[in-house]
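For reference, the chain that follows is the form predicted on its own, supplied as structure tokens.
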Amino acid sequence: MIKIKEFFKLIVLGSVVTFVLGLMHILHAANTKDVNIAIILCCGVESPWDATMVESMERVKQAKPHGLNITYEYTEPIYGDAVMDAMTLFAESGDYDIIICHMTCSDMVQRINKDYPDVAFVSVGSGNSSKGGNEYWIYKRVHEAAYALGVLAGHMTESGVLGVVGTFPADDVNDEINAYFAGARTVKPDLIQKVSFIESWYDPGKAAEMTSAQISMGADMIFTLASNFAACEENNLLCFGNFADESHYSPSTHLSAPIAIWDRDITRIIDGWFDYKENGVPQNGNTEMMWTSMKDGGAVVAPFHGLADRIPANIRKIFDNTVNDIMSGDLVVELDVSEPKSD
């Protein structure tokens, strides 16, 4: 039987333990008021692929999920072995909670992520995989927005020839090219499509050459996934950009673009990291591809800016109705990732 004196000793001891545990929780919670993020870029912020990730990160920073103070920095363009070196340096420094590799790099992540269990590692786009745990995989599809722009192009082309200049024939490139042509064919079933790949994620010079070649073959609208509008300007043709609103590069030709929005993807990663740090819940990165639809905020169509008056009112109404049908779910855009070819 416990004596009264010993009983009070246990109460005091228990209070001390409770106080210490409570203090530890407060200190732990203070640590999770901040999150530091490193972003490894493949092409630089001049590339729409990288630019949209940085723009989304800035919006998430302002939104402050979980009340977190978010700081981030991004690298100059790096590729190959330099990516592995950068990831290792960021992780080894202990200064970064989340490392986003904005390219195909999951094989590199899987070589080091287990050595840094408190860090969330993120691979972005096609060519990646994930084994879960503190390894996450972000994916992006903008094919629905591309389909809507295809409908617009189908109505506006006079030659009946549409050109697309792509980067690589990758899953998340093919999907939007095929959707673009599918949208156009709802208007002109017999249109002729021209497709070229520059075999680079960012090579404006080669993109200009291929755009010029397609124009010489009769294309009077170009959907460029490779960020060069010079040939469109020289020929006074309208073009579509890709992944970002690049109208500031060519306000006289850049009609619109399917824009990637990464906000919800970034927030999902932060949610997993925060739950791990704050509540001790093991990180559980997705092992399967995950992407967010246009309806759920994964993509939008860029505004027409100063070129809106180039679109006849009746065609603009058809385009707006197409976008509204996609957003409502009344129109489901088929996903086709086969490699597109020229007619």
The other form holds:
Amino acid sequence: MIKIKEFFKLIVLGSVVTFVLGLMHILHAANTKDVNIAIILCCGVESPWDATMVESMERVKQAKPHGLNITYEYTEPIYGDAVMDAMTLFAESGDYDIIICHMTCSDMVQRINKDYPDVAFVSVGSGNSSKGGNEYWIYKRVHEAAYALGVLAGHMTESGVLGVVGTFPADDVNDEINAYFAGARTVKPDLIQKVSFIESWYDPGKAAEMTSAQISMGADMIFTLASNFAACEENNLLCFGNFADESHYSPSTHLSAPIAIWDRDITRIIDGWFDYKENGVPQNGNTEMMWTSMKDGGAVVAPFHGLADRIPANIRKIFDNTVNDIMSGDLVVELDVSEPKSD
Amino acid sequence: MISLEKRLESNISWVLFVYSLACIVGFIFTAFLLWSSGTDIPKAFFALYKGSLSSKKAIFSSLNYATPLILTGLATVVAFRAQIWSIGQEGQVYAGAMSAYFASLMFYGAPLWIHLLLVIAFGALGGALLGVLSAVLKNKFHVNEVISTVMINYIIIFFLSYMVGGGPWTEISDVNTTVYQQSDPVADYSKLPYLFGSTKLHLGFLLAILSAVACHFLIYSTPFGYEIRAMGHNPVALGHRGTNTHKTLLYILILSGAIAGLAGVTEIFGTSHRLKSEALYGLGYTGIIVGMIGGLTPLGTIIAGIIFGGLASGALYMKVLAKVPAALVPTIEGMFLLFFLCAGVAARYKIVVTGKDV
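Please give the corresponding structure for the form predicted in complex with its partner chain, as opposed to the form predicted on its own shown earlier.
Everything in the complex follows now, all chains and molecules, and the chain you saw is the first one.
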């Protein structure tokens, strides 16, 4: 039989252990109140691709997932092999919990991620792969929003010729161009499509040349993925931008754009990292391509701003219905990543 | 009275003085640029030092960045010494990389060193073939080499874009990213071996140094080197001597192209390990600056290449640690080019103080 003295000893010991464990938990939890994120940009914050990531990060910061205080910083444009040096530099400093490389860089991530197991490494977009663990991969498709804008363009074009100025013919570029034309063809099956690629991820000069060329071939609405509206202004045409709302560049011509929203993707990475830090659950980055649909908040269509009056009410209604159908899941936009060609 | 006189022979102390002065003035102007952009100047210079020289790793990184620049700089030296203004180094880098990649697929399975030698040889061949094209256009159709090389650059860059952007060398990933601007990774045994236990510096650096030594020997110690220099001074006189200047031009452009092609090999098989445009972009054009700053001498090009490699490695640290705007880095490089060109001119003159003017 246990003596009373021993019984009290056990109670005291148990209390001390509980207290220490509780304290450890509190201290451990205190360590995961903050998360510091580095974003390596490819093209500069003025480019839509990079701008949307930074904007999304700011929204996630305000949302404070898990009550985390998020601090982040982004770099000047870095590309090529220097990206690996930049990632190593951030990881070595020990100041960053998540390193987002906003471009094709999984080759480089896979060379260094095992050396920094506490850090979550993220590659973004096409040309990547992921082996999981502390390596994550974010993908983006805005083809559903592009489809809706295609429907709009199909109704509004007078010449029946639609032009698209693309960057490179890549998987996540082709998808939205094809969807745009598919949307337009639901209205005008005999539509003529013109496609040019500037062979650069960001070159507004080349974009202007290509846009002018398409206009001279009869296109009266241009979907530009390459951020230049000068030719649209010169010809007084309505144009669509891509990825970000760039209407401030050209309020008189920028009608709308499919917009990339990364909030869900960023939150998913933070969730994985937080679970690892807080609960010791090993990081389990996705090995398959993951993208968030329009219905789930992965993309939206930019507002028409001051040009809403240029859209006839009946066409506006058709457009709104298309968007609503996509959002409700009644309309599933086909994913076509084949390289689009001019007619 | 103080006047300037052209030197009949170069004076090494004076040369060192003017180039050091160019360096100092370059750094002063860099500081001014950094200040004008609101950057913390000591922090920026410390970041530059940290990224380029502060450790063995940083030095290896600088030498790695220097490797293709030394090679494209040498390609510039060979052509420009003969006053052949070839701007084709950029395209020749791409051609070399593509040709070497082709060899790596073609000779897959060959014994390691034979495989590597074939990859390197095909790289040189690819660059050389573009040189032949420019030479033929110049010799047969009197097409100015500046025009032809720039045009060929565009063609070859877009050809690579086709090959890896939907063409036969496009990466087919197992995760559905089917079309992208890169090839599959090169096989492990095609990669250039790393040197000194580094994971940065590779065999390509030795190749660059050997090429520079070979170019030095060629230019200063062989009849062909004499013809290169003579062509630069007076091609008409060279023709009267009995030299077939068309043939000389052809050989010079072949050699220049082959060396530039090697730069493509080192970059793809030593660093990026995939054939992709972004890994090659700008190496040829920067090589022209490197060759010019190196005084159009092979050994000077090694020094200039290493300086630019250090700048490239340090520039990243400047961007990340000191938030130096990206656009400032090429501006700084351009400024150094300007001051070094001035130094190159100043090195050929001397200051003479004479008595009173009468």
